[in-house]
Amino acid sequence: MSSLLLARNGRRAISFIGVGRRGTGALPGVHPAPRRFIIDMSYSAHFMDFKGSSIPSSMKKLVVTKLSPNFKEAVCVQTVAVPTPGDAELLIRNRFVGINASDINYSAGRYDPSVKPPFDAGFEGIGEVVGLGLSASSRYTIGDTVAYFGSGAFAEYTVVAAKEVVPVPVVKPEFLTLLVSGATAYIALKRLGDLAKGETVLVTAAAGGTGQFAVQFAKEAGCHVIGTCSSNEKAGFLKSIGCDRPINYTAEDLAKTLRKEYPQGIDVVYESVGGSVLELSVNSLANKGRLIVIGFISGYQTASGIPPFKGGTLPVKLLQKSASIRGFFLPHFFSDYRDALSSMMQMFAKGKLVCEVDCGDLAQEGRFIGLESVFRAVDYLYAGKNLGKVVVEVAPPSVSNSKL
């Protein structure tokens, strides 16, 4: 394992010569202090490798080696090394990775078009530190678990700046939903959405990874909340965590039954569909509604990303309701994330948080297990088949052997 510390990459360990060697410039008649380390190298196994769970020399990991929407074209799984952490970074054994619809808009290269192929996938994972920097070490130690949000989540081990990442009591999928998905939600709805007590809310794909947690925020909040999902299994859950009217718009007309019970209209909508549904969610703003959009995933499958939306008359319709429309991106409310991720960590270790995990146990081909997964879980987001957050586990826990 020191072998591996040492030249992995092409970094070298720090060493610290005292005197010249012989024959290179030695003083004569004065021997040369033995070369040695400034860490004391022979632990480094334990160093790098926490209780035996032998952190082997290569790894699979999915990389985007074309850009394309359709994922299974796009990307690919490779096996390559193992990474070594630098000096403020920690080597992260994943244990679950998140599923996110953004996922394809990220294949395409649709975030940053200077960014060309190849580049690694995913957003987000959870695990336990089996390797880290000298300055890391300050704040973690190995065994430490930790959940992080950035790129290259999708693969058996992940190197994350140690000031990334979040600190987490056990290794739980329930607390891997809250790094992207519940933080679009909290953030969302408290900076964009103005909630007041007593309005309407309504949330679309409420059932989904986010769907589910603006429910609950706005619920919190005393609104009263109406989500529309695909199953009536769905708006069973949607009633457990406080949905006033969920509606299954594949039993019920949506926008029959908005007008019907709620002729006043909506006075925040949380929508991530786009297309018609967006469309509608214009239509049924109350006045002063706001409405925001974190999302249009019934476009991100085609060519462009983008669902067909007839917006002609839009600048009328806001400006009769004096309503508005606000985008909503996570990267640009990264000065929120901190308090957001701690706030719902509290009140889900309170139990006042529902966090539901779909590691595909009800899928056909059977739960989510290990990397080459990703892709049905992918597939089986956008067939809207998962109730809650899609969650692949990418290895299950280590079993020691160590004898320390």
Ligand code: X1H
Second form
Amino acid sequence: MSSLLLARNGRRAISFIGVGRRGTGALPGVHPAPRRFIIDMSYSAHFMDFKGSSIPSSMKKLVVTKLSPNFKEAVCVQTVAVPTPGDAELLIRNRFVGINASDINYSAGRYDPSVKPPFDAGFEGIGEVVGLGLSASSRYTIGDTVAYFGSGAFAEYTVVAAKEVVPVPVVKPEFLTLLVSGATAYIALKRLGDLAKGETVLVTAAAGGTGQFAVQFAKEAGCHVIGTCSSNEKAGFLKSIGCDRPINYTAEDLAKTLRKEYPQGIDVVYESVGGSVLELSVNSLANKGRLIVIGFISGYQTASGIPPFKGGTLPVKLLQKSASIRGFFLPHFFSDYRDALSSMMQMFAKGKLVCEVDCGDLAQEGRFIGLESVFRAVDYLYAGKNLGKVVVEVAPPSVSNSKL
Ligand code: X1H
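Coords for the form predicted in complex with this ligand, given the form predicted on its own:
Now the full complex is given, and it begins with the chain already shown.
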């Protein structure tokens, strides 16, 4: 416990009162009482270790101040005090944060309509533990490298419950791709896909954050994989990760290609676009086909968040093919999460999983560095420019920690 101190650099006074040998009052022959500290109990739940952490007194974070699917209108950068972790919590210095299409569903208040702004934005981060509560210290210590899936990630520092973090061997953005994007593909295909060897799988937005994983997991299951994308460069990437038939829909007609090359239909669709792409996907299903809705990005920027869908004949279409449409929302599959992550981390360690990261190196204003660039990164994703998972580098690596 001696390395755990009751203070944080420059922010909290060390809260003890020393009694005993202080001063000059000891009488000859009378042994003074041993040095004893009376701890200010108001800090007892917050054993902070600032050894090498150099935590500043204030930090920047992104806060939703007004509900809107327009991220720039909804969110502003605020300078606030660095938060203090509670007993079972960790204070994490974020090194990278992940951008998700759903960041704008969150900023529009769609996750929980009863929650009113202001609230913190961002779903996922990776970085190092720089402070922790007493009971969290049984499993974690300062300098541990961790990733997490939770709210308030768009900040220089985030407090996260210790039970919600995943230890990672190093702070690499590749690990960040697994938390939401990878886990969504892994669990959705495993639980809802019912994939069998030799089946045909269509992945829409296949070169995006989650699509890249769906392609690889469907290949792993022995399926023939078709992937849609918007450029030849992305089609080349899809080929490189094993996609059998990349379709650049800006160069060839998706409906025609599917009709011509897959007359028997598609067994499983991993669908994230919505609207006309969802309609086409439903119409392309094979007998006993399964369509998994993991999102519908084409609607998110609208007021309702829902793209138009001509579903009038849907019951007939599903019945005629004994087909089904299933929705997937990651927090509902909490019990599958740890297994999914450890399996994906092992695959990555063995070089069997590509986790493509797009930090905006080719973006107009360059690499996404610093929290302010979250705005650009969200625009970049919605412009369909990313190849792989969009990641923002919040801060440069800290020199004190070699694992970074
Ligand atoms: C409690 O269940 C949910 C599920 C989804 C609460 C909110 C949502 C949500 O906002 C999402 C969402 C979340 C994750 C994801 O990968 C995709 C989507 S799409 C979506 C949504 C979009 C527009 C709406 O009007 C409602 C939900």
